[in-house]
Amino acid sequence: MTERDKVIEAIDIKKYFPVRARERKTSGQSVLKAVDGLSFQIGKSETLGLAGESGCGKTTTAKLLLNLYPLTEGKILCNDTDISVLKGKELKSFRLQAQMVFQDPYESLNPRFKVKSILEEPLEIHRLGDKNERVDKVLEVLEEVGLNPANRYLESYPHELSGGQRQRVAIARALILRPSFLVTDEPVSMLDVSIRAGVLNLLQRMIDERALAGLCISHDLSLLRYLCHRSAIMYLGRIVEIGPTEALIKKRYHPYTVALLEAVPHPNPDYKYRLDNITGEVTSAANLPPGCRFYNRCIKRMKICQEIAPQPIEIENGHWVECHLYNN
């Protein structure tokens, strides 16, 4: 990725939440380290997948990139602008560049608004175009997301649409401002299996045609394999492995990545699952060990893993892993 193609750059970003005094007695730590030192880049026409168990920090990372949470430490650049220091008009201008598609189209669309009003609202907030120009943009974006003929949907309420149509309206709402960065959080998990491929193809086409930088959060590794150019595996606030999606799925260096992929149902009924590759419970992010965070669940743990946190190492071109198995 060249500097010219780079849209988003996260530099050692951290987000800590205070722990209440009652909880602190047993945690030994005054903060919950939801995100603890992430660094990555996302370029034009590229989608980065983010996977991991619930509570690992995926959604918090997305909210940091959208400037919905203030950073504890680090820096986030969007088109070479540090978004953490933006205020007033500059912050409002950033909102034009970064948009999000939420998991549940039932919740993300105002049930009292018709489709026309839902899509016009962002344009009105940012004072873009007059009344006729806004209607033209609404019709244009509805056509782009595959709701044809567009006029048919203008006067519809969300409850009058199918789940797939609602999600297409949600995507249209995110795209109507012509952003350069798009976050999708489990974008098809609420949809019927029969219509998921169509929505994923739409997202893929929009990211490619509009040269967007995309971040896709999902528990579904097959979705990341289909949609994302690169993927990152998170565990307790850290990225333990990141690389080209296909290489990461096929080679899976980190023991946690192996465990995640072994948990995916296999189409071959005779496939022998490696159920012994993960043990124990997830450590609390408010009570992290001094060494590797995966130590208590890893069957390949060594003494050094308990004492010293591993550092990222590049195994292959663009494929990084954070594990003592490869640091030695």
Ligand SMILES: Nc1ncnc2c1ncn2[C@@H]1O[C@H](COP(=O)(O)OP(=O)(O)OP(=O)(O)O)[C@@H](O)[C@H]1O
Given for the second form:
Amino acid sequence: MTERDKVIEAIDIKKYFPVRARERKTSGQSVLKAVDGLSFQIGKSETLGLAGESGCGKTTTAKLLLNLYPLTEGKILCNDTDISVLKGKELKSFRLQAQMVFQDPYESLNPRFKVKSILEEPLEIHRLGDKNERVDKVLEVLEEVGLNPANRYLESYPHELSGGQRQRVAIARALILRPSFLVTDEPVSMLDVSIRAGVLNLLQRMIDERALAGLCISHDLSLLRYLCHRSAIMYLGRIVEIGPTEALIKKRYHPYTVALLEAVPHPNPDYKYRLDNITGEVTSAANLPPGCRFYNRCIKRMKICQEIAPQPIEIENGHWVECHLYNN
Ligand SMILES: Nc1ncnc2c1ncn2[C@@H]1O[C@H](COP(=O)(O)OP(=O)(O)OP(=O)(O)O)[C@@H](O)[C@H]1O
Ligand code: SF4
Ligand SMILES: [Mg+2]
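Next, report the structure of the form predicted together with the ligand; the form predicted on its own has already been given.
Time for the whole complex; same chain goes first.
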């Protein structure tokens, strides 16, 4: 990725949440380190996958990138602008550029509105175009997301559509503002298996054709493989391995990546992992050990791991791992 292609950049970002008084008594800690020093970039027409067990900080990372939470520390640049200092008009313009597609399309589609109003609303909020131009844009984006003939869907309510059609409307709503950065959080896990491929295909085409930067949170290995050029594995607020998706899946340097990628996804709609292959509980993010966060579950742990936190090292071109096994 050249500097010109870079759309979004996270520089050592941290998000600490205050811990409730009752929990503070047990852990002795006053903060929960949900995201604890992440650095990465995403370029035009590139999708970065984010995977890891429940609670490792994936959604918090996405919300930081969308400027929905203030950072505790670090910096996020979108097209070279520091998003934390944006106010007024500039903040509004950032909101145009960064959009999100949720796991459950109902979260972004008001059930009392027809498709036409759902898609017109963001244009109205940002005062884009007159009434006729807005309708034209709505028809255009419906066609782009494969809802043809577009006219037929204008007067439909979300509950009158199938799950796949609803997710297509949610994608249309995110795309109608012509963003440069798109976050998707488990975009197909609530959909019937038979229609997932179609929606993934659409996302891939949109990211490619519109030269978007994408961040795709998913528990699904096949989805990461299909949609994401690079993938990052998160554990307790850190990226423990990041690299080109195929290389990461094939090589699996980090002991946690090995365990995670071998895990069987649980067959419920939330699609959480079941890590039968390792023992031990995930340490609390409000009570982190001084050394490696994966220490208590790692089958390869060494003495140094208990005392010193590993730092990321580049093992191959663009493939980084944070583990003492690779320090020499
Ligand atoms: N608003 C908040 N206030 C306090 N703690 C929070 C808040 N949001 C998230 N957390 C905590 O931060 C950690 C990371 O949460 P996050 O939702 O980012 O995880 P996740 O990886 O998205 O999990 P999942 O796969 O279940 O969606 C968790 O320990 C969670 O309990
Ligand atoms: S640093 Fe040590 S404990 Fe942590 S993952 Fe590597 S080998 Fe395991
Ligand atoms: Mg989440």
